[in-house]
Amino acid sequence: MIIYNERERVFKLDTPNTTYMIGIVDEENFVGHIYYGRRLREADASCLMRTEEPPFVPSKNNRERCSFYDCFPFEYPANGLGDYREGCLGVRTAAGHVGCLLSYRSHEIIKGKPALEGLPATFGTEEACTTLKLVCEDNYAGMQVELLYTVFHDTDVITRSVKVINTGSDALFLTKVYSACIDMDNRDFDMVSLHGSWARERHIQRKPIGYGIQNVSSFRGESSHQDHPFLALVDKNTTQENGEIYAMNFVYSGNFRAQAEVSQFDSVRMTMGIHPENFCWKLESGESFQAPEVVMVYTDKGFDAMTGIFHRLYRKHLIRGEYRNKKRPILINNWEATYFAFDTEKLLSIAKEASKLGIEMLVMDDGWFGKRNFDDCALGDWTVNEDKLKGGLKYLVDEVNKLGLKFGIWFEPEMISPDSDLYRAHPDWALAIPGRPGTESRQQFVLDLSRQEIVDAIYGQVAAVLRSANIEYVKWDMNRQLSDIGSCGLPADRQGEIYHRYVLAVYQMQDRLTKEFPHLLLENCSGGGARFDPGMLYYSPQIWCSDDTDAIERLAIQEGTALIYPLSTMGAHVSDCPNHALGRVTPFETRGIVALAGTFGYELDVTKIPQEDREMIPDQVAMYHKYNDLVREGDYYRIASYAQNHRYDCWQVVDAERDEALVTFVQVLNRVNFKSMRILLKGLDENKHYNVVFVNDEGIEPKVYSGDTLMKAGLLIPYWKGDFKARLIDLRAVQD
């Protein structure tokens, strides 16, 4: 619900449990942030902008206009005129001047949610959401800025995006366009973010914020392994079950900055948007620039509530396509099984054994094209290597289909190898700075996707392969960051557009792919989890979570990922041991249980693993089919964190009716001479009784407990001998 109080000049945006308020002040129509928090009945909080105290508004005290700019809680602050905090908008005129200040011009309240041209974004019907378009202007710079706010009626989410329009006669240069800002009083917040590196993505970090700027960011051309486009400010006492959280997540897959700045007056400005490093967008007269979307969540009920809000929004209002609410096929990928050493006979031998065990799809990974026998060549040559695949791709796919399996394939469409036919024919197709030696990574360069002819050529190659056989799954990979940011297809004054144009091109290609092949299951990947973000989820319902498939390492990775993203989005496989990344050995049973909290599949040579492991696969397949609807659609709760306690991990999913629940408990390290572990379950109906079954422990008899007892008194988990043990606990409501 969105209302405008014309007398008070206040906008009030209400979700089911929150209120967001914006005020227009003074005769110059400054746009200020009033309030974001628990839902208010009345729109009477405009005093929070403090315009009735020094330095007052400029119409009352123009001699201190600069001081006003430097403390007013701007709804969308610009820079260069006296607000010395981090601004959201940077503009340089054709004359080289900087400085911008926005004033309210008009507004429109719209049923539903407009799409963002060329960009992924959440969506909703006219019944599901309402949008405020707040039009601001700077007549001196010749510019309008449209601030879009969408309120979802079924969850506590407000999304924001920004469009900048050049209304003047000369070109403007945008040097910064953030998508969201909140100016509010600092309440001694902690900052929660997600950090990592290759093979250890999205580990949760929580730390106090102090005066000045603290941020997380990426200018690697991707959302990155290292930082994540998510930021939350939380009360010092916030826990899983209680406490205030202000969270932002960026629906974008490229460079970003998310930050909190505490000012001299103990206010905090929280911002998120495209990273301004090496960004400069030339905006000709009459043109517009659309910034990506930010998802904002407020709750006073702790991290479990925040997680539930994000999960419900993304399942219902972001993920699209045939597999949005559908069980995914159990796949086996040949990468860790064979690497590049495979041919048709080897793949069919894996497929034959896999089909006997209940696996449903074979995925052929890197090495099937050009002269690709190692990772040093042939990227860009997307033609089948028939020396490896005797009889061609269609023959292989048909034979796999005859075994009752679907077929999937790997691509890395954004890259080019120096040793490739494509590079020899078109060396100018790689991003490069003229006269400077190219920076290789994995012995490959990045294609210049800012040029439409290259986008069309690469998409044409990929689509031709997909048209040639019954391919039902694509793993889209990106194995290096961007560097050497130069394009021979753009003039000098547009070289600062490359990063963003690159991301737009990736979106364009994936949009074309999903429209031409609507039944295709697309899984994004970027050296594991370097591009696990909401922008990618708009095109693919699942993303490869990490190249680290070790079950114990995956606990922290999957915990951080599930803080924001539904379990159904997390690509998770059972892999061989010793683990290829770590050399660690964990029980096959534990590997299966940890992978169940994701899309579930296998990354191994099923013809070579120990017989006792192979014999477990049918039971794991049955387990997946029994619990996947619950895992995919249920509400997720974090009970314990191995990353924090260093001993055990525990999470739970519960169905919407509170009739079924599944608890996963992983005993990472055993302890000698201790009693059983007591855990408090969550999300149950306290008035129902549940039959509690330890699924993989026949020594524990099923018992019936009330939901009230399980949540308040707890459930005892006996210790197992040994480390790296996992249990599933099945709860089903019973008739009283």
Ligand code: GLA
Given for the second form:
Amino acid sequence: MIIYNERERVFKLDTPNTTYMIGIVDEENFVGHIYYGRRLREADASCLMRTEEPPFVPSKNNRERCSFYDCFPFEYPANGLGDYREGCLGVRTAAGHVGCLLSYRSHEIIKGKPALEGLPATFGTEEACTTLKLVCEDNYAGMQVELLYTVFHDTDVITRSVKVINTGSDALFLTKVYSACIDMDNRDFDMVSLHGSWARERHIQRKPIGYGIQNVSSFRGESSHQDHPFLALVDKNTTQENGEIYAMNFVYSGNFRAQAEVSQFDSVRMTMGIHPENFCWKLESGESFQAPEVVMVYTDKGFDAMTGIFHRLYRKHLIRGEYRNKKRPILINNWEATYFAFDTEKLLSIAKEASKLGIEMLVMDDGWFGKRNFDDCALGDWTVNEDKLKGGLKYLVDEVNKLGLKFGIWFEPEMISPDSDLYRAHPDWALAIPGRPGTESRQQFVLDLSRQEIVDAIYGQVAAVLRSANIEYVKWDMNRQLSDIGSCGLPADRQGEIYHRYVLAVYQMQDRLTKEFPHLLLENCSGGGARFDPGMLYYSPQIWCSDDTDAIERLAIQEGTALIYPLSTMGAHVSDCPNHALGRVTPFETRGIVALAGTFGYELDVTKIPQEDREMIPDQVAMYHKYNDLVREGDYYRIASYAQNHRYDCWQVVDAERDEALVTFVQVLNRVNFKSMRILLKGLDENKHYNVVFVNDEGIEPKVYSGDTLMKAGLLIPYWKGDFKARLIDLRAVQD
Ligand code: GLA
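Please give the corresponding structure for the form predicted in complex with the named molecule, as opposed to the form predicted alone shown earlier.
First the chain shown before, then all remaining chains and molecules of the complex.
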């Protein structure tokens, strides 16, 4: 619900448990942030803006106007006029000047949620959400700025985005346009972010914030392995179950910056948006720029509550398509099985064995096109290599289908190898700075997707392959970060638009793909999980989590990913041992149990693995079919974190009725001469009784406990010998 109190000039935005308040101040119409937190009954908190106490006094205090600008809690701060904290908006006029400041002009309260042109965004019906469009202006710069706020009625989320319109007669250059800002009092917050690297994505990091600026960012052209477009400011005492959290997540897949700046007066400005480095967007008179969306979550109930809010929002209001609520086919991918060394015969031998074991789809990974027998050539030549695939693609797909398996295929559409027919024909299609040698990464360049003719040509090639056979799944990969940001398709004063135009083009291609092939299951990927973000989730219901498929390394990666994203989105496979990335050996059973927390599949040569492992696959397949509805749709709770305790990991999923739950316990390192572990379960009904079955340990007798006992007193995990071992515990409500 959104209400405007005209007398107080206050907007009150309510979700079920939170309130966000914005005030208009003074005859100059400054727009200030009043409050964000637990839901308030009344809209009478405007005094929190302290406009009566110096130096917060608005324009009447002209002697100290600069001081006012430098401490007022701006709803959307600009720059150059006396607010020395970092602003959200940077504009350069045709004359080269940079100052700007916004004031309120008008507003509209709209039922539902308008789409953002060309961009992924959360969505909701007129019943599900309400939107405030706050129109601000700077008449000196000749510009209008629309601040969009959507409140969801069924979950504690407020989304924000910003549109800048050039209302003047000359061109304007946007040098920065963030999407969200909260200016609030600092409360000795910690900041929580997700950091990583290739094969070590999204590890949770928590640290205190101090005076000055601290941020996480990417200017690699993608959301990146290294930092994640997520930032939370949390109370020092916040735990899984309790405490305040202000979280922001960016629905965008390119450069970003998420920042907390603590000022001299102990206020904190939390911002998120497109990274301003190398960003400069030219707006001709009348043109507009739409910035992507930020999802904001506030809770005072700790990380479990925050996670639940993000999961529910993304499952209901972001992910689309046929598979969003559907069980995904269990796939087997040939990457770690064969790398580039495969042919029709090899793939069919894998498919044949897989079909006997209950696997449902074969995915042909990198190496099926052009002359690609290694990663040094042929990206851009999306025609089938018939030396490898004798009889062609359709023959292979038909044969796989005859075995009862679906067929999926890998593409890396955004790239071009210097050694490719495409590059030989169009050397200017790669991003490049004229006259400077291009920087290769994995021996490839990035296509200049800011040019529509290139987007059309590549889309045409990809679509032609998909039309040629019964292909039901695509893995869309992106295996290098952007560099050499130059396009021969844009004039000098638009070169600063390339990064964003590139992301828009990726969205456009995936939009076309999902519209032309509505039944296709799309899985995004980027050298593992470098583009696992809400932007990509809008197009694909699942994303490959990491190239590290080791079950133990996956614990921290999946814990960090699941902090925000539903388990249904996390690409997770059982792979061969010793693990190809790490060299570690873990039991096949543990690999299956850890992969069960994601989309589930295999990434190994099923014709070559040890017989005893192969024999376990039908049971794992049955386990997937039994539990996937619960894993995909259930509420997820973190019980223990190996990343924190260095010994064991534990998580739980519970269905909406609180009748069924599944607990996964992984004993990473055993300890000699020690007691059994006690875990406190969550999300159960304290009035129900549950039959507790240790699924993969028949030696432990099933027993009935009350939800109350399991949540307050806990459950013992009997001592058992060995490292890297995993247990599944099934709980079902019984009639009293
Ligand atoms: C990336 C992916 C892998 C695989 C290779 C193929 O690294 O993450 O799963 O598809 O590319 O080159």
